[in-house]
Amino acid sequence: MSTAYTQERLQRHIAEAAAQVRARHPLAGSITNAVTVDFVANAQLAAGGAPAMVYLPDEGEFLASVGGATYINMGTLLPIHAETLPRTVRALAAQHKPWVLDPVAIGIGALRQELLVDFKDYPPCVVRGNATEIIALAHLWQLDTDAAKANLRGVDAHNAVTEARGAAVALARHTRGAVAVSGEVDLVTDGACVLHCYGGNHFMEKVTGFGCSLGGVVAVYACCSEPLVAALAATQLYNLAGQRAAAVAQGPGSFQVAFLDAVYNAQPAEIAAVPFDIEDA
């Protein structure tokens, strides 16, 4: 499958949706987890959007109707989001709304897997994981794929990125969106290219929540672009404000704190520059 992008056009469309998240303050809703909610919603605020966070059936519909994009964590699910998942999925599937999915403990407890195997139908802009979640996500939806099988251990990564590129390939082309799995080198395809992204710090696995933030702000982005752009500027701005926020931490505490500031200052043509490869599927 031949990709239609070329490196110079996907920095021109990342410097666009950089540049209308900023102008435009999109409204990007968040189903999320207890653990990082603080974290999420002001990554998404420092990035140029605008968050909700809920939790309750009616107002995941609410979201739904009135948002741009809708994040949506797996993570310390509540019995109520057994209704609230399905009922907010179904209404953003009927208004043609994009989300993205983070199927953070997939593997653990009967909740989640039933809940993500209804999203199959159901299909997500993007989807956003580790490698280890990427390659599960895949034989739980029984895609065609010859990844290597996730090594499932709790919630971190337990794969390298580079085995679960069958994975996000395979996803990418089932949801006709976009897949970005997480590493110390970032891979992001749309099933037909594949980008493979630097830059980042190692302070990023010493707190918890930028893989969580990191789908918050992805799908500020979905509200003004589409996914596989929405995927990469995302993916490219954290690559970007680790490496700053690194240059002057002195910690894991530190760093947090500068990484909010370097993605509230970075600008579109900064974002657009981060380097990145690409390569057919």
The other form holds:
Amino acid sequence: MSTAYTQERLQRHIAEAAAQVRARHPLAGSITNAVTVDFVANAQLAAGGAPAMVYLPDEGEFLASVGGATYINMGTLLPIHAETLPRTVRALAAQHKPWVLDPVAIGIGALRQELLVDFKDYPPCVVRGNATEIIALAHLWQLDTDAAKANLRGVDAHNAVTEARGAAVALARHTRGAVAVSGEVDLVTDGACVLHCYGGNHFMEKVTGFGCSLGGVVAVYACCSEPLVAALAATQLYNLAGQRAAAVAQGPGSFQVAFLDAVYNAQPAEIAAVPFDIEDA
Amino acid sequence: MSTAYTQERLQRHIAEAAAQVRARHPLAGSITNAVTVDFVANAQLAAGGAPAMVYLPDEGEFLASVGGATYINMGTLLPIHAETLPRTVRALAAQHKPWVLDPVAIGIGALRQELLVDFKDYPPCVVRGNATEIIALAHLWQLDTDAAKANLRGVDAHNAVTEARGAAVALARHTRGAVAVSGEVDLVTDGACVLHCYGGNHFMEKVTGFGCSLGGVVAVYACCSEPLVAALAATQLYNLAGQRAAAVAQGPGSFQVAFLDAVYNAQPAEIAAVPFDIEDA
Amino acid sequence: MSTAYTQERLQRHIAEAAAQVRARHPLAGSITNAVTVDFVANAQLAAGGAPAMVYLPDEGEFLASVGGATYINMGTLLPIHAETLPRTVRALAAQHKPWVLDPVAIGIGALRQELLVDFKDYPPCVVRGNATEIIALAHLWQLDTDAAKANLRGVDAHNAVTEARGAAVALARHTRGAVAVSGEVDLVTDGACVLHCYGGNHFMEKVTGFGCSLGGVVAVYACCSEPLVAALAATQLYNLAGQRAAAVAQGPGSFQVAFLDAVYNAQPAEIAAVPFDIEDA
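Form predicted in complex with another copy of the chain, following the form predicted on its own:
Now the complete complex, all chains and molecules, led by this one.
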């Protein structure tokens, strides 16, 4: 499949998305895990969005309705998620609202597996995960029968991003959206083009929630732009802020603080200028 | 209604409240939202209090009984809150213990609405919220029938503080306590006097939990002082610490870190010296 | 009871444990409280471990099975813990997997008491708590009938560490593991020797989660070493990092940030060199 995008056009879209978010402060509700919920909210605020986190079914439906996009992260499930998540994704689908899925911890527990299977028919506009999670989700949705069954170990990333290329493209084509695979070089695809994104820092693996909060920021951008641009713009914001934070950090604690500062201070043109390559899928 | 307070007398009370809290480290239990629970606890500790957070009904009753005051924040409700919150507010009322209500996210979801209606007959000693939340609560409790029905959008503040003056006074008179409305200029009232409080910084809107943690610190102060003083002293501590943090912050991440340092380092006389105006309600 | 350990042998084990953790990044799952779950995960990452946090019963069993050790912290219980915790400790016992118990808030609420009683027959390899909590657990398990019944006040520590010596030794002998009592001078025992550990800083009482996150780091070390060494190595890492953080902190906010940096940067030989005394139990 060939793509209609050029690098210049995508850079223009990144800058527009970042500027729109800063101007409009769009509401992006989240149903997300307890470990990193604070970081998700603070990253969304720093990027220019308005966060709101809920657990209950009618509150998930409400945010689906009033928000520009919704973020769903599968970590630290509670029993109520068995009701909240199906109702929320149905509300999102019924209203053609975009949402972002982070399939964190895929492979652990019966409820998570059951919910993720259910989502196949109410697909997100963006899936964000590490290589192992993306491969596992494509396998769960039977989109990538050749991919080796993911050999999961907790919430770690241990597959290389390049190994997830086929799974990411398959997921993007099924969802008619985009997929962002986080790693040393990130991969973003809409099923037609594949983008390789540079930057970031190794400390992003040494603080919990960089993946989760990136997913939350993708949802903020998805309030103002199409899936591929939302996934790419948020990824490049993180790559820029990660590099800037690393320049002043003494360790993971100061890295996270400097990262939030850098997200807040990043200008649209700077985000658009972070290097990436484009190729056909 | 005219007030018995003068500015000087209130300043003396602020300094006494702050000094008492630092000397006694009072226990103020919290039932609060998952997003900012860490920040609430750390702000309470930095101010001199002793935090304890719970979810279960008998634990809420226990903290109501042993704590000097209790903080109840309505964010991120779970099913168990349907039992825990009514039982806790009844225990507080039966023991004439002060408590602080943050009606965050008022207007979202059936359970929150039902619980807030129930609280009308077991009133808090202090309500803390932004202008939109205060207007909505006065409306829900049918205390301010002229106030326009709140036009809510997520957890954002978009009504100006001055618009909430009537609602705040009405709530304070109903509860026979105090109301603190957070904004660029904060408003604190006991239904007899209205105080306008200066300071703070715009970064307090760019990090999640400044409102929640202020509510938690009001509860700490309410262990040692009457409602108006508790609401005012905590508000002024935040105004002072916000200004000091802004002087060194590079963005929202470093602002939050510097803010906790400044709360910890603020001296009673300095908190009392933060400017505010007083007028009759 | 006399001990086979010498100070030099323990120092060698500390350095080995720290080096192993940095080399292997062992997975240590946690069922832990909502207040400090973020700090627990970040401390585990900074120490070299791989965290994973869950609430649901089958997920607790899964982590018990695949992790090197598990951390169970009794704060902020939800109804689901009534099922998750008994199933998880049984899975741990059945597979002879080490786990670390933090009996935080012992004495508050019926469910916590019931669960802690149940754990007596599925004992952890390390118990970590403050003096009050350790005394209360020994009393609950009827291991220390002479100890005064703990006079609890919230989650504060108000018994001195030395008062908990008998309770700690009794618990260590019952569990055939180790006990770490946190305080100004920490006490670590395996029931045969008693270690007194120096360092740390008063700010560790002024930020929530230093106790919880220490428990999480003990679990990470317990993936690679025996209980006494795991408890001691983690305690000394905290004593070292606390001193280093205090040298640059302006208050509790900057202390926590600098602490995580210091945990990350601490070298095995430096951790082993933190002073401690050894005596027979």
